[in-house]
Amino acid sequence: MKTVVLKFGGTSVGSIDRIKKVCKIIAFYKKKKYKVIVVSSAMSGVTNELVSKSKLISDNFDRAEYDTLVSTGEQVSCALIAGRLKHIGFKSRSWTSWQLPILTIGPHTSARINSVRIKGLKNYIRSGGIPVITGFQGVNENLRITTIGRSGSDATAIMLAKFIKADECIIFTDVDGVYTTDPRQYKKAKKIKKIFYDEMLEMASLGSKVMQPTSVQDAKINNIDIEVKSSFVSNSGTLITGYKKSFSDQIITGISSTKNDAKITVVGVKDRPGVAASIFKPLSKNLINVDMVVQNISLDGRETDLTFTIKSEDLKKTERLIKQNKNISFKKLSFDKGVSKVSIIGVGMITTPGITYRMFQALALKKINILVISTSEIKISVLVSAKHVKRAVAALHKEFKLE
């Protein structure tokens, strides 16, 4: 008898009516004979809800006092799913995590899962019943609650998928799949039947919403298939595996672009040995995230420009620390907040030549300045202004023949 991991994001849970649909979900492959394991979000809006309330009552909230706040969102739809399915017939219960109990380890708000103990929920399910999980969440060795970060419930799925040993991990969410890019931002995008761990991994860190990377890579390091459906369809959804588990002959898979970002050149910096450290070590310090970065030498070595990228709510933050840097000496600081970037994804590039020309060729057809690029062995992103994604997007699908 297989058993599947079935995770609902709090869209599929968001009212009463889509509980009792995502009920029927659950009895779908319950009556196939599989041993179901449930795990759920919080209804959607609920735990925003918290998180204001928790603003409400202090400017620096509690951070333990804000998982054990937060946590209870998920209690409420997993009751609710749970007393659902008994009052359709089935055997079934909720469990908060700490009864299980599912370990973590991290700080509070962004601990990452550890192990899980299964004695008991196994026990349960070869009894016939459907536990129905909290997701988001765990007790760390202080019996004290904490949270994995914001969609966490796609991690606590992963790891329960790993602990069980279970033939399937199943994401509902509200979109029918991966697509080849945002198909809010472009119609012709067309829906990704099968992707790759890494593929899938940088589309989650470079914009796609359909999946965290730490989830994705969860997923991989223990060799997890993922599928992601809608809970408001019955399609086909996206297949997340690895490379040694399938084949694609698709050179790229998918299109990214990303918003909110900023670009940030430091001019004339005298350049010595450590002067990108001395810039990027208060930066660290401070928790912003630096993505792309250019250096150029002057003529005579002398000198450097250093140009790199940040998200734009970082910007006034990033500012203020260069300047207070007493460790680096330059001429100038200039700032463009109007730029974006856009990346190609696919494991295909790794073998195939003549990538790298032909995306930058369909760019300049479109008269696309690019500003800065970065590359992977699965990725090409370039930096472009803002006010050009759409084009440029819409130039690469057509390039790579992923309409």
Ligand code: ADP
Contents of the next structure:
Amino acid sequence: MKTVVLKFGGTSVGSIDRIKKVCKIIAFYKKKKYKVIVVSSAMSGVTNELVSKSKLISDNFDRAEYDTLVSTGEQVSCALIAGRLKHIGFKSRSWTSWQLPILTIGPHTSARINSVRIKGLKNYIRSGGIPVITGFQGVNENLRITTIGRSGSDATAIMLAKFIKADECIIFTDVDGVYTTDPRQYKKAKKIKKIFYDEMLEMASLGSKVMQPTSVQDAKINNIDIEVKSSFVSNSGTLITGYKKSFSDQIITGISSTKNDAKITVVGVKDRPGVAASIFKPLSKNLINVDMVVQNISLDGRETDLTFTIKSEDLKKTERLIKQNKNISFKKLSFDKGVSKVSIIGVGMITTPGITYRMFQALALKKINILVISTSEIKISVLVSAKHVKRAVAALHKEFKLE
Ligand code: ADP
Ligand code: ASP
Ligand code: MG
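Form predicted alone done; form predicted in complex with the named molecule now:
The complete assembly is shown below, putting the previous chain first.
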């Protein structure tokens, strides 16, 4: 008897009707004689609402209380799913993660799942029950509720699949797979049949929100194949898996873009060893994620400009931290809120020369100015003005023959 973990995202459980539909999908697997474990997100919009409430209470809301608050959405959806499954004749119950428990390590709001106690779960499944488990959360060694980062239910599903030794892990969402780029933003996007962990990890980290980056990392480390499917239509989905030779001759697999980035330039900082570390230390201490970084070559060896990107929501805090930083001196700070990162991703890049040129040329032909560049073995990212993102994605999609 195969064991399958079925994860449902927010839109998939976004209404009572949707929950009834999801229960039919669960019933389908149960009738196929699978041992089924369900992981659910909160109903769509619920977590955002809870986050907004926390902001109304305090602009520096306690992180432990934040976790206790925002984790409640999943309790509602899981109880509704389990209740509906019972209604249609199955044995089912909900499990909040502290009841298992799912143990996490690391800070509140961005903890990581370390272990899952599966004994109770296994017995329940063996007795024919369908456990419905809250995604996105766990409990730490002090028995405080933790959350594992927005969209974290993906990671819950993958870690459950790991600990329960599931044969399959299926992520049900509101699109029928991973596409070459966000199909809601670009109509000519094409569904990808199979994608490597590394490519999916880059795409997810670079803005393709269909999978949470941490979850792809967990899947890669533990070698767990993931299928991404729609809970709305029964089309075949996308397989996320490990690298196998002769996979495809495609050079670029996908294109990602980000929203809500901001660019900061610290103008006229002293060009001496340790200056970048002095600038970034307080940011890192405050959990502000610095992304692209460029430092100009200083002509006189005395002063330089340092440019980096962060999420727009961190802009005010970053500005304050830099201005308060007694370890650096600079002439001016400049900000640009309206920037986005556009990236091309593909393992084929490793063995194919000339990709960088083709990317830059395609953007130049559309008169799109590149502000910052960063690369890795399997991706090239450029920062552009946010107003050019759609045109940039379209130009690159065409250039790399993804449509
Ligand atoms: P869920 O609530 O099920 O977790 P998400 O909203 O997190 O769903 O992820 C699904 C969304 O991801 C889609 O609606 C789609 O707009 C977006 N998306 C972004 N990039 C891609 C991509 N490359 N392929 C598919 N979907 C993508
Ligand atoms: N409900 C959480 C969120 O909105 C977790 C998830 O959807 O996976 O981020
Ligand atoms: Mg998601």
